[in-house]
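The form predicted on its own is given below as one chain in structure tokens.
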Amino acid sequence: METIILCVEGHVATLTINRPKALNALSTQVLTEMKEALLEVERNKDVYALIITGAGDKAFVAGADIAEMKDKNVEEAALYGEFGNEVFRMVETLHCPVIAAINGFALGGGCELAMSCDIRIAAENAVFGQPEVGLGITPGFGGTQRLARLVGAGIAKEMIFGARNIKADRAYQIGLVNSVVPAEELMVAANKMANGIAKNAPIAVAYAKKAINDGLQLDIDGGIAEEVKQFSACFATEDQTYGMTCFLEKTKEKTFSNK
């Protein structure tokens, strides 16, 4: 892969979008290689958490590749939007939690990619926005849907209709990001969180992720039924027996088998 760097250390994988001169803009090549990397992570059940970030210190992802998009017709634009959404849904439904480490501009497709992750940690210099209407288009990679779900329809409409960027502190205020840290501490914070997640039972974490994501699309009764389904499924795992035995025996150091 030319535009994506994927590395695994222990049970944590890091996917870096590596086009710093283009501010890590999402070209078709980037999306294609990101899909390949995500498939690799999905196959590797020893990965318990994934961090996504951008190369360099200026941008997480500054948007889609405008030069590539400019001359598309309606049918080509639809295919492009569908492909971007396919890749971002892969992020959203990956077997393990995904943490966005946002190191600068997260605009357009970059903001949409961050929102498809489970948890967002922003550097103090991060900037968020959906500037598409200023280019004559709408968000196309899930921005109109995920932003409203995360921050509420009113704030989402204000940001999208006004094509207005916001800084990291405002993103934290409205619930778009989980935390804001100094830029030099970003990857330390992301890795600390990822490794903290990786210490827990990975199957249970995966089931909890599915219960939350699927339940959000249902009414409360349907959501509770989904939770019970995932909760009970845990009792078919070795990790459930091991984890509860450790609790009863007051064993502090645990190593789950992912079985």
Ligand code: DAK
Given for the second form:
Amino acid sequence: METIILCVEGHVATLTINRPKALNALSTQVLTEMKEALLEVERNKDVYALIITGAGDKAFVAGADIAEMKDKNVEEAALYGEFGNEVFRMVETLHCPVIAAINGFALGGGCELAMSCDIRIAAENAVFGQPEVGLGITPGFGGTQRLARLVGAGIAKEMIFGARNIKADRAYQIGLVNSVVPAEELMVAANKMANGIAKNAPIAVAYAKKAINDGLQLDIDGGIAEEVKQFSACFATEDQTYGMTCFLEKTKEKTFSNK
Ligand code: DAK
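What I would like now is the form predicted together with the ligand, since the data block earlier showed the form predicted on its own; can you produce it?
Once more the chain from above appears, this time first in line as the rest of the complex follows.
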């Protein structure tokens, strides 16, 4: 792969979008290679958490590739939108939690990629925005849907209609990111969180992710039913017996088997 770097350390994988000269803009090649990398992570059940970040110190992702998009016709734009959404849904439904480590501009498709992750940690220099209407288009990789769900319709509309960027502190204030850290501490913070997650029972974490994500699409009764389904499924795992035995035997250091 030319535009994606994937590395695995222990139970944590890091996917870096590596096209810094174009501020990691999402060309078809980037999206295609990202899909390939995500399939590799999905196959590797030893990966308990994934971090997504951008190469360089300026951008997470500055958006979809405007040069590539400019001359598309309606059908080509629809195909491009579908493909981007397919890749972002893979991020959202990956078996393990995905943390976005946002190291600069997260605009358009970059903001949308961050929002398809489970948790967002921003560097102090991060900038967020959905500038699409200033280019004559609407957000096309889920921005109208995920931003409204994350920060509420009013603030999402203000950001999307106004095409105005916001800084990291405002993103934290509106709940778009979980935390803001100094730029030089970003990857340390992301790895600390990922490794903290990886210490817990991976199947339980995966089921909890599914219960939250699927439950958000349902009414409260449907959501509770989904939770019951995931909760009871945990009792078919060795990690449930092990985790509860460790508690009763006062064993502090646990190593879950992912079975
Ligand atoms: N696409 C392509 N190249 C980009 C880019 C992008 N989004 N962003 C930056 N670059 C390139 C620049 O062209 C420049 O290339 P060279 O001129 O050096 O060859 C290089 O990266 C460095 O950028 P700048 O020289 O502009 O750097 P500055 O520090 O001056 O400015 C900036 C940084 C992030 C403020 C600026 O680059 C900028 O405004 N970039 C564009 C941000 C943006 O508008 N992003 C949203 C893109 S639209 C859909 C599917 C998808 C989408 C919509 C619909 N459907 C099919 C329905 C998604 C749309 C978007 O994401």
